[in-house]
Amino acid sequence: MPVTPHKAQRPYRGVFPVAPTIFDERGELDLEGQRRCIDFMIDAGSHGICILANFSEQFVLTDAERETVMHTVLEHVAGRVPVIVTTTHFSSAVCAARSKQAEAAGAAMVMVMPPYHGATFRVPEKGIVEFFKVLSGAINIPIMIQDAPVAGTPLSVELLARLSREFANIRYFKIEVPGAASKLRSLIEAGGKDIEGPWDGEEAITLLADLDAGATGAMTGGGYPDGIRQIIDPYFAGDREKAKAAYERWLPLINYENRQCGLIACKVMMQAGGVIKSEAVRHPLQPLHPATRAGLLELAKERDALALRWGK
């Protein structure tokens, strides 16, 4: 059934991250663990949260599992803040059933790559093209396009401002691709008014100059929200001498969930912290080795992030 619509009014800014699916050690699902999971992001200042995205490990679940997922994390949030449900789907079709279906049940927003399959399936600009109006005609929330490496599909600055153009409802863009700072820039130039949503991705490995660029929105991990606030909280309030030393006390922690744990981080720290009872992964995805682990939660600990303590 429909939840309570969130309260947030656009344009959405500021730290909405990814969160995990949280499994048993059997690897079921742990919905319980999913709704403390959400508590704990909340708490911890997320602006809002996004769902069923490849942090979340959307691609080992089954399609009766994502929607399992997604209603128990929307009736759970019950419009606490804006959730954005990632919907990526190779076909047009089903992606905007999937979408349908997440503004019936009280998404805020859509995110989707263009699509792709494996390393080799693409389509040409002319299906991007047709693609993205098949979904935005589909739905009335806002769509966000991510434009990721994982997809191999390139999507010139020319291309996105085109969809943004001729698409009422695509105005968000997650850009997490090298250089990503420099296409943020020719982006909100290209795009003008179009581009509401001008957003920052990667763990925030690059955050500060994307902010610089003129991002407006970051979408991280979800393991430490309470640290990115305190990058783009005194950002946005113009102090920017503050927002950078943030940033330099963070980012041994982000460059170390980007480079050395993936998608796992998040998970390890809020098992260490009792927000959730097992850090598992699904197989064939694999644990952290026990000293990538360790290093983890040493640089987590030293920053005081409210993830290990949050649960005790």
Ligand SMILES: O=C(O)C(=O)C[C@@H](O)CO
The other form holds:
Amino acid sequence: MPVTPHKAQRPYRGVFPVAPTIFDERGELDLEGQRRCIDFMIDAGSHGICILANFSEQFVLTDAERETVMHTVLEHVAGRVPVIVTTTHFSSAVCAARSKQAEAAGAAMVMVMPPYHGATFRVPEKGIVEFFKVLSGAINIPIMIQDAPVAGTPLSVELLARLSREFANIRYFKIEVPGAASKLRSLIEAGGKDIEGPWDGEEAITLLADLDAGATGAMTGGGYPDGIRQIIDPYFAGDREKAKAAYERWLPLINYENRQCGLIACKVMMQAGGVIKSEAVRHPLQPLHPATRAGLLELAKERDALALRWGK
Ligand SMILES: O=C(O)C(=O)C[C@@H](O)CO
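Let me have the form predicted together with the ligand next, following on from the form predicted on its own.
Now the complete complex, all chains and molecules, led by this one.
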């Protein structure tokens, strides 16, 4: 089915949280739950949505399931917001093919980590450059490089700036390594206008420092886009004091998600608020300990997170 194009203009800015992949209690895809999750995330103020990322449990999906989730979400979003599709793969050809498919399905952007496999398979810088050359040449939508510790591949500022200079579609950078703010600042300085989107990530744990460094987007977890909006809206409107107060208000929840829960946090919140029926993660991922779950929901309730009310 052709997808209605979104109307957002580049450069994309704002809150683009990662959508979880929704499963039922047996671990099967729950596509109805997936659609409700997306509706909640849009109602909660997401400027855009990223799918099939690590926080979407991309590593427990078959290729066929990836395609099903991608088409389901893009058709259901129907242009309401831009959608970023994660297409990471070790192989240049597979990543390029996945990215072409995402573009054809209506993705606004693809997000990709540098090639890695397991703890030790890496390629030298020449291979990384060639990988992004193949990818950039294969599509006509922007690429976000996900600079995250999970890939175990240090990407220097010089390398990132070079990739943006040499390859037309390398335009967005989600920096979620230690020292993210300094790296964002250096990248903006080194890359200039080619750095269309210097973005924050990692559940917004460093959001205020990253905004101060020039971040224009935040890729957070999917559980409380409404809370992240309370931080970035005043920041972008020039009211840093209000943004700082909101960051301080939401930080205990951000910290709890980042340090105690990880990708399951948003599912727990969505299930508690009737957005989705099951907070199941796919085995061998494990459910949250009941005490950790209670701690998360206590913090979310204290902040009146929309997820806890949306489905009731
Ligand atoms: O899901 C990923 O790949 C992430 O990096 C998640 C992160 O952006 C959520 O804060």
